[in-house]
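One chain follows as structure tokens, the form predicted alone.
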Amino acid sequence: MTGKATFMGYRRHDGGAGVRNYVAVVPTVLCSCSVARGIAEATRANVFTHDGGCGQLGPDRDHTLRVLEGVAAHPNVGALLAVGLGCEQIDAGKLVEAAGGKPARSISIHELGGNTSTVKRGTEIVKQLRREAAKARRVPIAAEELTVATQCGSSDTGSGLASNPATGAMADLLAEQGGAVILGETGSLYGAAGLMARRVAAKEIGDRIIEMTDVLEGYYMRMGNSLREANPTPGNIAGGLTTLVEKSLGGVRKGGTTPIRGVLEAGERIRGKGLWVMNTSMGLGACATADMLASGAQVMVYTTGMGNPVGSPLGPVVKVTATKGTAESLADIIDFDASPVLLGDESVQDCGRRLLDEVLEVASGRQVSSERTGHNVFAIGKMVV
């Protein structure tokens, strides 16, 4: 690649652009989540299942809040469907509000008088909706307006040595052509936070790094555990990692050389270009991706050593294996394959420079293994304070 790079994307009402043109059926609360799940088989609509939106205190709420705003807002959403029950804490209304001028709606089960007229009368949407959405047309847009959020799960070896690394060096390379790169997963950045806090813009940065992984070590101890207990998992331990400052220090490499522009909260709307790190809520690797995503990342680059077989319905997530036998047995799952670098035939720049193409393919409409399968969790995890 050389020059300006660019994507075929999808120009949104707001100015944002999209990747892909997903409708959203979206459930304001865990009460209305099988309403929405049914007008999302009925119609194959993108559907958000959550357990929260109701009964949630302080930070939980506005995370829940902030999160389903940013699937609204979302440059990859074309059409949205608000399902609320009517009595809940977020209200469906606001989530229109949040979409930025693209086709949404939203509905009530109270009001539309239970379960089986919500999701005929919401079926009847989408499908309008559907129709609303297929008017848009992907146009060229330059790779300065891409962001691309990295994690990693199931790591190994392989990760830290080659594909974490080589994720590093297409997060450089984008951040180049003036993109933004978001690295998350607070727990992952333990004991590798005053290494990273050593390459920030300014102080307070570095300063809010190291205190995030302090909280989060805080919480576990104030339960008489640590961190470390759970992490690595048996799963990390058998493709050969140790300890989890050896898992973080490799899984830091994603957000390549660049100095960190800023911290975000968990689905907090990115705020320029360049390297951010997120403190992304605490619960499965799905709640981190949520979060990212959530911020407008349109694409996500997701390391894994032994094999993660999990996709979002809100962006493409693009699976990198340096294991060859990964990448052999588990082809309907690994979209690119990095192991010429553990393997010594390629450069890791050379990698990230592939791996680069691979995205903005990806960006421009080729679809991944979890977006062909239909292996895609949506889930919002809990705020550590």
Given for the second form:
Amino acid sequence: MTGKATFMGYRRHDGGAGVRNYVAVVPTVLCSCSVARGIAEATRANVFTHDGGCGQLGPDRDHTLRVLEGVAAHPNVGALLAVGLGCEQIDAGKLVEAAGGKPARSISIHELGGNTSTVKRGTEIVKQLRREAAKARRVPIAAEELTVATQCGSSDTGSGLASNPATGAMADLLAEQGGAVILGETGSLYGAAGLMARRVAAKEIGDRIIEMTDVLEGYYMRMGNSLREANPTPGNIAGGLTTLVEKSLGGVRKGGTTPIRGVLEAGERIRGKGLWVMNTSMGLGACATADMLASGAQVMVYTTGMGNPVGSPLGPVVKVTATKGTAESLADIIDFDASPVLLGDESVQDCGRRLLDEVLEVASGRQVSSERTGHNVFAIGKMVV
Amino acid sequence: MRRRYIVVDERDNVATAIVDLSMGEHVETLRGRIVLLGEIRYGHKFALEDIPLGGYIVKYGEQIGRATASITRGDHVHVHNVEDIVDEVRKR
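What about the form predicted together with the partner chain, after the form predicted alone?
Every chain and every other molecule in the complex is listed next, the one we just looked at coming first.
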């Protein structure tokens, strides 16, 4: 790519750049999720159900609030309705405050007199919010305002050899453009922590990467297992992966090769350009997705060998595979075919360029597979202490 | 002819098969012709050079494990002749 790349995005009140114009229905607590889902189903709004928001201690309580505030503040969200119960830990008003001047309201099930009346009132409000949000228009925005989160799941041989390196090449090109990249999933960093710690912009960043993987190993040990005993998995070994180091090295390649600028806590707002590592929470892939997107990343690139099917209500998730059979048999899941790299028909660099073009197209409004088919999940993970 | 294996980095001493390869098969590499000494299934690795007992397995240009047996060029390289070095490399 030559010169400065751009995409067509939404300029927000607080200066942020969105790639989607969602109306978000955000329950503050598990107890209000059913009502929130009812409102979202009646209005086709994006809903962010989760199992936290009350009865949580220190780090978990802070994390849930951080992620939900990240949703409210997110540039992909054009308007917000926070749905509270009335007695929970998380205050719906805080989410409206975090929304940063965009159209945002909150309602309470206790105040509105029950489930049915709250769904009815919430539905009216969301219809009004949608009219307000619809005033936003796409304008040209420089690629340097883009943050791309990277993740892998249902990995196979092609992931470490082709789709992750191609994603890394895209990450390097985006960093060159002045954009930002997030590499998460602390468990998958584990075996490459030493390597990552040598690639940092300052020594204390490396110390923090080692420390967070130590904390994760401590957590596993308290549960009676070492991370090392569980990895590589029997499936990994059958597929040819020999060591945890090999597995981790294949995983971290999707972040590219630029120096690591810092470590973010799970869901923490992105603080600068270039490559950032996030100490994501414990849980299935959707939890790390939520953490990284809540940081303000507008797009996720998700490499998957066997075919992970879900997207996120917070941003488009570009599914990349290097396994030709997966790209063909799971056509309504996969967005980008990196198999030419594995087969030797395309260089990693060329594929990275093609992938950045795809990301910019998606940022400008082209729907990804999970958006076309409407399959999203949202989940907030547990903090590792 | 389609590529049958992939070498990620020029420093690597192993290659990864991207099709199932048979024992006795010859593969042409940048380091000359190699005769495979075992079946190398899709995703599995074979040695590009002799690796002594205790020597490092190198993939992605990085050490990924240590040989627990003397490995001959063309051998299948996997858990039967490699140990993890996670403790050694993790904090280095």
